[in-house]
Amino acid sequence: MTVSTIGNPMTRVDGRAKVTGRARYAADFNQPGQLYAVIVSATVGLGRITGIQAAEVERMPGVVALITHRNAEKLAYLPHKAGIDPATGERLHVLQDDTVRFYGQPVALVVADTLDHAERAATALRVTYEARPPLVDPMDPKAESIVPDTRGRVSPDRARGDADKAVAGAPVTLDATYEMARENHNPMEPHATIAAWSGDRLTLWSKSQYLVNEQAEIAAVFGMPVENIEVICPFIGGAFGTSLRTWPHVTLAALAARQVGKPVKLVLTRKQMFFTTGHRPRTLQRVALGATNDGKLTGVVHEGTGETSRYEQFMEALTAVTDYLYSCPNVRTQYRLTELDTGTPNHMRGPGEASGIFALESAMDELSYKLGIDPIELRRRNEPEKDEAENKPFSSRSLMQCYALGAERFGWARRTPEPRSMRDGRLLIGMGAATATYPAFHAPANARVRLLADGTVEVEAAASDMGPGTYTSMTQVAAETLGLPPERIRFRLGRSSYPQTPSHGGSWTMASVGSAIQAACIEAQAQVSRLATADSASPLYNVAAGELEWSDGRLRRRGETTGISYREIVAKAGAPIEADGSAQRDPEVAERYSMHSFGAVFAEVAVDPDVGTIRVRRIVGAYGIGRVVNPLLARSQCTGGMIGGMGMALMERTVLDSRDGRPVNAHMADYLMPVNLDIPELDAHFVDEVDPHVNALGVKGLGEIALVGTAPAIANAVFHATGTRVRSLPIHIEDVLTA
C-alpha cells in the first residue's frame, strides 16, 4: 500500500546542505576574474548633485572604474510592471540624472579589484549637492494625503450601508486612532548580485524571490530580449518580501559588468538595506465601531493612510480585512497615501493585513471591555455566515474552531476579565487574543517532471526558497502523486530558465507551484500509461485506462499486485519521459467563493509595574489553512511569524532624521528585533479543514497569516495586564509606566 507523504512532518531535504555549507547563496557564486563594486549613497534627502571629485578616486589603488550619472550608459528603462510593482509611477532610474530623491539613493559606483579597495575608494569619494529639506514625516503639517491611483487593481474606498450614521447612532461606540511605525525587513542574508556578460547574454546570480520578474525587469531596463538573461538563485537566507522587487543594485551590477568587461560582484551593506530595498510603510489609522448593548456590530469605519515615495505609489491591503472579517450591515473603508521624500516602501510579511488588523483587532478588544463581554464571545456574536462585502460564501471558514482550539490550548478559561487583576508575584500578567486572516491567493504556475531510467525523478520550477521549506514540500507533493519515496525525487528551483512560476511571496507558492507539480506528475503518469499499454511486450498491453491504477510507483491492473515500474517503462522507452504541467484557479470557482485563511492568536505577557518592561511569556496560535502538507514546516512558519509579530509589537521601528531623511538606527545595535533570550514558549496548532475549492491540493497560504494577528494579541495582553491602552506600535516602556 502506498504510504502518504503529504501530511508527514518530513525534515528538510536541503537541511544537510545548509548545515554543512554546501548551500550556495547569491554572493557565493564567485566568478573567475571578477571585480567588486561598492555603492556610494547620497548624504542628502532631496536635491541635486553639483560636483563629484572623481579624479583622485580614479587614481586610488585597485580602482578599475568610477561610474556616475556623468559617464554611465544611458539605459532604455522600457515600461515593465509586475503584480508586485506599484501600479502608478516610475521606478528609480539609477545613475541616469543628477537628481537626488531620497537619502541613500545610489549616486556613484566604485569598481575595484578587491572589496577592500572598492570600499576605501567609495569612502574617499566626495560628492557635493544643492540640497533642499525633504519631507519624511507623515505627521508633518506640510504632509498631505492623496487618493491613490490604483489603475483599476483595487478600490481605495468601499462601503455598504451608512456606516457613519450607524456608528453615530449606536448605543455603544468607540472611535480611536492607531499608529504603526516604519519597519525594515533585515533578513540574515544581505542583498547580493553577481553579474557576468558573455557577448549579449547576461547571467545574474542574484538574491530574488521572483526570478522570472527579475529577468523581465532587467531585460526592460537594458532594452534586451528576455531570453538573453538568466537569473540564478537556489537559496535565499531570509527575505520577508524585501527581494520581491528588482532593486537598483541589480541594475548597477549588470551595468558595471558590461562597462568593465568582467564579472562584477555587488553586496549591499546592512545600512544600505535600510533605504534602497523598501520597508513596511508607517501607517496611521482610525477605527470607529458602533454596537448594540449585546455586542452586535451596527457600524464599522476604518480609515487608513500609508506612506509612499513621490515617484511611485506603493499600495497595500491596509483596510481590506475589515470588509469581510465580521458581520455588520454598515461598513466603510478608506485608504489614502502620503507622498514623502523617501524610497518606495515594499511588501513585508503580511503586507497591509498585518498593519490593518492591528487597528481593527485592538478596537474590537477595546469594544469588548466597554461592553463587558469576553473578547472571544464578542467575535463569536459577530461571526458572519458569508462574505458580506462580496455577497458570496466562504470556500471554508474555521475562525470559531480556531478560537475554540486556541483557547483550550492556551488556557483562556483561567483568565480573569478585569485589567490588572492577574499577578505573578509583583509582575502584572495579561492575556490577549486577536484574529488572524489572509487571502488564499493562487496564481498560474508551471512545472516540469522528468522520469529517469535509474528510477529517480527530476522536478523543475522557477520558484524560490527563502526558508519555509519549498524544496521539501514540493518533494512531498511529487512523491505523493507519483507514489514514490521522497528520496527518489530531486526537486530543482532557482533558475529563471525553469518553467515559470509566480513570486515567492503572498502565501501562494504551495498552492500555485505545488498544484503545477501535481499536474506535471499526473501528465507524466499518463505518458507512462500510454507507453505501457501500447507495448506488446508489456504485461499491461491493451489494458484499458480505466482498469489501471498507480500504487507504490508501479502501474498495475486494478486488483492485481504485480505490474510494471516507472524504471522498467523508462528503460524500455530508451530516453527519459518528460512532462509539463500547469495550474491555475478556475475563474468560475474564484468568482463563486470568497477564499481566505483564518486563525486565532493568544498571547500572555508579564509587565513589571515599576520599570515598565514587557516580556512575552507565551504565544499560542490556531489556524485553518486547508490541507497541511508538512506539519513540521508549517509550525516552523508559524513560530517564525509569531517572532516577527513580537518585533512589530514591542521592538521594531525605523527612525528617520527629519532634517535629511537619514535612518538614524540603520544597524543592528539600535534597530531592535527579538533575539534568543526574548523568545518565549511558542505553540502552533491546525484545525482540520477541507477546502476543495481553493486549488487542486486543497492548501491555503501560511507564511503571511503566521504574522498577522500576533501584534494585536500582544497589545491586547498589555492592556489586560496594565489597564493602559497603547494604540501605537511598537509599545515602549514609557507607554505602560503607571504612577
Contents of the next structure:
Amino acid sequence: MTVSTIGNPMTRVDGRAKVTGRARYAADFNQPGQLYAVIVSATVGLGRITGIQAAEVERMPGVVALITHRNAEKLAYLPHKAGIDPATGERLHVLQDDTVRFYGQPVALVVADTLDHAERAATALRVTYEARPPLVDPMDPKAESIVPDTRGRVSPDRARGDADKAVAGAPVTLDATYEMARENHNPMEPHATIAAWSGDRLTLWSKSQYLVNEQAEIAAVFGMPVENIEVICPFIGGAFGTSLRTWPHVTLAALAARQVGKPVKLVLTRKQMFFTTGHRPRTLQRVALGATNDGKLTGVVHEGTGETSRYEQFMEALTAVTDYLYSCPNVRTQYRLTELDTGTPNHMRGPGEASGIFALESAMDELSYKLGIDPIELRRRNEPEKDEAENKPFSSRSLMQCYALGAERFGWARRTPEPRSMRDGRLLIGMGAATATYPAFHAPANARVRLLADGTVEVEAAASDMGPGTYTSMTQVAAETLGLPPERIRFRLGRSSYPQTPSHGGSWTMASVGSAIQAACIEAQAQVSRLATADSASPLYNVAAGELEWSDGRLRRRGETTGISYREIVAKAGAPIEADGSAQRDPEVAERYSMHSFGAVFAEVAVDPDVGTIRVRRIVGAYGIGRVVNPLLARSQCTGGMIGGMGMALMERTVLDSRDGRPVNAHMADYLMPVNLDIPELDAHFVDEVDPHVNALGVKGLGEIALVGTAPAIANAVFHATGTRVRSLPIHIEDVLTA
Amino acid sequence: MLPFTMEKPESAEAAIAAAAGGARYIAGGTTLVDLMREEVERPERLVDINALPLGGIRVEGDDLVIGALARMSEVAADRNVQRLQPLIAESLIEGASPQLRNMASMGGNMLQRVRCPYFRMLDAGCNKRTPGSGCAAIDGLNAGHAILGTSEHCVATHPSDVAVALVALDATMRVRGPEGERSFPIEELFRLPGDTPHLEHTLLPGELIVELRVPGGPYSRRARYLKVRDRASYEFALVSAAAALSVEGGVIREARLAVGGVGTRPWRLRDCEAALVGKRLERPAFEAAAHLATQGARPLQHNHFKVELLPRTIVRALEMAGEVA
Ligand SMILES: Cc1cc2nc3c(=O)[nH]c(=O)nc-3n(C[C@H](O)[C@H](O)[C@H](O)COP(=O)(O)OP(=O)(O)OC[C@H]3O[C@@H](n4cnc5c(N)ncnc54)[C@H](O)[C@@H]3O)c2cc1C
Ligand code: SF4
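Let's compare: the form predicted on its own is above, so bring in the form predicted in complex with the partner chain.
The complete assembly is shown below, putting the previous chain first.
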C-alpha cells in the first residue's frame, strides 16, 4: 500500500507558525547593532536635483549617514537580466546621478540609530529641483505609442488570415475600446531588506519571490561574485508579483550597510510601495469582432497598449490569449507601449492575460447580445479543436466542461437573457460569465533530498511561498514519492544557497519545483536501492531493480511484505543519503503541444438603481488545471484570485496627478480593495483533467488563472443588471448612476 | 514623528489649563497620532484626557447625553442609543472600521481632520495645513471633494458620519474652558473654509468637549442613515444622508435632513425639510424636496457625479426612513 498524499486536503504545514507569530518575515531578522535607513523620495515628477541641504540633517539626533548621489559609492551595475526583467532598457540606477525620472524616485537615504530618528531626518531633508512637467497620462495627446523591442522573446504583432477585412465584411460586427486602470499590488507585508556585510560577503534578509535572482542582481549591481551573497526569505506576507524583481531599495540597503559598516534595515512605507516596486500597467485596448448571424467568429482584431517607463520596456501578454482562445480563421493582435515618466511596471497576478481577457471577454459578451445568443453558447460555437495560432493540439483543454460544471453550480439556467430583466426587490440583478485562461508554464528547477537516520527527510529548494501553500504542497509531493507520511518530511525554502529554482510567479512553482522534488526523491530511492541490494547482509541483496517496490517508507521485493526500512539503510550507510534532482520540460513535448489552463467564471451582482452601488453576490469558478495537488489550497488560491478580480473590476485604481505624477491615493484608506464585507460567497470547482504532457506531476498551475476572468465576468454581470456597458475598469458608482 | 511630551491629568481643570497653555488634547488618537506620524500635525505637548470622567451615555428626560470620551463602538452598541436615536447608532456603524471605532471617541470624532489626500502630503500646497500655500485639490484630483460650502481656498469635505446625524437631530455640545462652561448647537461647531480653511471649528483655546446632547423628537425613531460608497465598509462617504421623519396618517409632520460627503461641513438641508412638511409620505414628495439640495452646488472637475448622486441618496434615505415601522 502506498500512502497517497497528493490530492489530499492537507492543512498548511506552516499554519501554526503563521498564526502564532513564529513565522519570521524579512523585517523580523533584526541584527545586532543594526541601523535603520529611510528613503527620501523625489517630490517632482521629472527633472534634476539642484540642491540637497545635507548639513542640517546630518546634525540631527541619531543620524549616522546621509547618502545621496553626491557621496554614494559608484556602483558597477553590470549587465544582468532575468526573465522577469524587461528585455529592453536599463534598470534604474539608484543614487548615481542627479536625474529624477519619476515622482517618488529615491533621491537620498538617511541612516540613523533608530527608526524614529531616521524618519524624522528624512522628513526634514530639503531637496531642491529643477523640475519639468512629466507625462504620466497615456491619454494625453502628447503620449505616443511605440512598437516594443522584444529582443526576439515574443512578437508584438501576430496575424493569421486577414482579420480587418473579415471584420469589415462580417454580417455582425462589434468594435469597442476598453480601458483598465493602473493597479498596485498592495500585499500586506511591505518590502523589507536587512543587509549585513561580513568582509566581502553580504547577507540579505529580503522579501523576495525570486531569491536566486536577487542574489544575481545584487552581485551584478555591486560587481561581486554571486557566491558571496546569500538571500534569505523563509516567509512572504503576500506579494502578487511585486517581489519578483529586485528593486532599488535592496541595493540601497546593501549600499548603506557597506557605507556605515553595520547591518542596515530598510522597510518601505505603504506610500513608497506606490513608487518603485512596480504596478500593473494601465492599458487601453481595442477589440473588433466579426461574426456570422449564427455566431461563428469570422474575424478578431485585438490591439492593446500598456504603459511603461522611459528607461525600460515592460511587456506582458496583453493580447496573447486572443491568439488561441477561440476558433477563427482571421485573427490579428497587436501590442504597443506608451513610455511615460513613471517607474517601470511589473507583473501583477494574472499579468497581461487578466487585462487582455477583460477586453476580449467583454467584447464576446457584447457580441452575444448583438446576436441574441446565450454568452456560453457563443463560446461553445467558437470552441477550437486545436491552438489555431500555433497549429498544435492542446495538451488538454476542458473549457466546455468548465462552462458546463460552472453553469450548473451557479444556476445559469435561471438567468433571463434580457438586460434589466432580473430583480430582487428594488435591486437590479445581473449574471455574467467569462472565460479564464493562463499558460501552463514550466522552467528548469532543482531540489535536494536528504534522508536522515532518524527516519525523517529534509527537502530543500530555493523556492518561495507567498501564500499558495508551497510549503505544504511540496511536502505532499515528497511524501507521496517517498511513500512516507508527510509528518516525516521537512521542506525548506527561502535561501538562495538551496538548489536553484525559477521565480515564484507565473503559476509554475508546483510544476517546476514540484517536479524537481519528485525527481530528487526518485534519485534518493535509487541510491537507497543500490545500497540495499549491494549489501550482502541485506534481505534485498542482489534483488534486481525491477523487482523492488517502495512503500510505507520501506523497500521490499514486489509481493513481499517485510523488506527493509530506509531508516535502517541510512543507519547502515553511516551518513545521510543525499540526492539532487532537477526537472525541465521535454523540449520535444513542449514543441508538440500548446499548454494552457482554462476556466469559466460566473458572477452575480446586485446594483442599486437609485444610488448605483454595485455589490457582488456570488462568484463561481470552474477550472481545468490538470492534477490538483491539494484541493484545500487550490480552493484558497481561487477565492483569493476572485477577490483580486473583484478589486480589479470594482475598486482598484492608482490615480496619478498629471501635474507632477504623484500617486494621489497611495494610502490603504484611499486605494480601495475589497474588505470582508464586500466578499460574498465564493465557490471554486475543478473538472477532472489528466494531462500527461505538461510535466511528470500533471499539474498546470493555478495562482494566476484564479484572477483571470473574474473582472470581465463581473463587468458582464453589471451590464446584464443595468443595461449599461462600462468599458473602463474599475466600474464605480458614477459609471452606472445614469443607468 | 517629532518628539513631544505627554501628560495625563486627573482633573478637567488641570487638562484645560494645559490646553490653554498650548497643549493639544488626545483621546483615541486615531486622527491625531495618524497625522503626527506624517508630521502633518506637529504638537509639542499632548494632554491625554482619558483619565477624565467624560465617558458614559445616559438618558435625561427625552434627551440622550453622550460623554465626549464614549467610544464610537460603545455608543453604537448602547441599548438606549439604539432605542431612542437609532440614527446615531447607524451612522456610527457605517463609519471607519471596528478597530478604529473601539479607539475613537465621540469628542475626537467631531474634530477629526479632513481626508483630502493633499492635506496629508507635505510636498503639496494646502491652505488648511499650511496657510497661504495654495490648494492642490482645486485643480488636482478632486472626485472626493465637496460641492457645497467650498471656497477658492479649500474644497475638502467634512468626513464625519455621526456628525451628519447629530446635525440633523439638532444635537448640542457642552464644552468647558478656562472661562467656564457653555453649550451650543453642534452645527455651530463647524466653520466654512472661506479664506481661513486652517480654522475648522469654533472652540476657544483650551476648550474641552464634555458631552453631546441629542434631544428626542417625534421623528427620532423613524430615522435612517444611508452612506453611499464604492465598497461596503471602511471608506468615507461619497455621499451620505441622515433622514428623520415624523408621520401622521401618511402625511409628513416634521422632517430632519442632513447630508455628508458633499459639504465642507456636515450639511443640514432646511429647505428640503420644509418642502417635505405636509406632503404625503411618497416618492414624488421626496424627489421634489431632494431636488432643492443641490441649489448652489459648485462641482469641481472630477466630482460632477455628486450633483447627480446627492438627490438620489436623499430620496433613498427618505424612503428608508419612511419604511421604518
Ligand atoms: C482610516 C480611517 C478611516 C476612518 N473612517 C471614518 C468614517 O468612515 N467615518 C467617520 O465618521 N470617521 C472615520 N474616521 C475618523 C475617526 O472616526 C476619527 O479618527 C475618530 O473619531 C477621532 O476620535 P479620537 O478619539 O481618536 O480623536 P483624537 O485623534 O484623539 O483627536 C482628534 C482631535 O480631537 C481633539 N479632541 C479629542 N477629544 C477632545 C475633547 N474631548 N475636547 C476637545 N478636543 C478633543 C484632539 O485634540 C484632536 O485634535 C476614520 C479614521 C481613520 C484613521
Ligand atoms: S481642499 Fe483643503 S485640505 Fe485639500 S488641499 Fe485644498 S486646502 Fe488643503
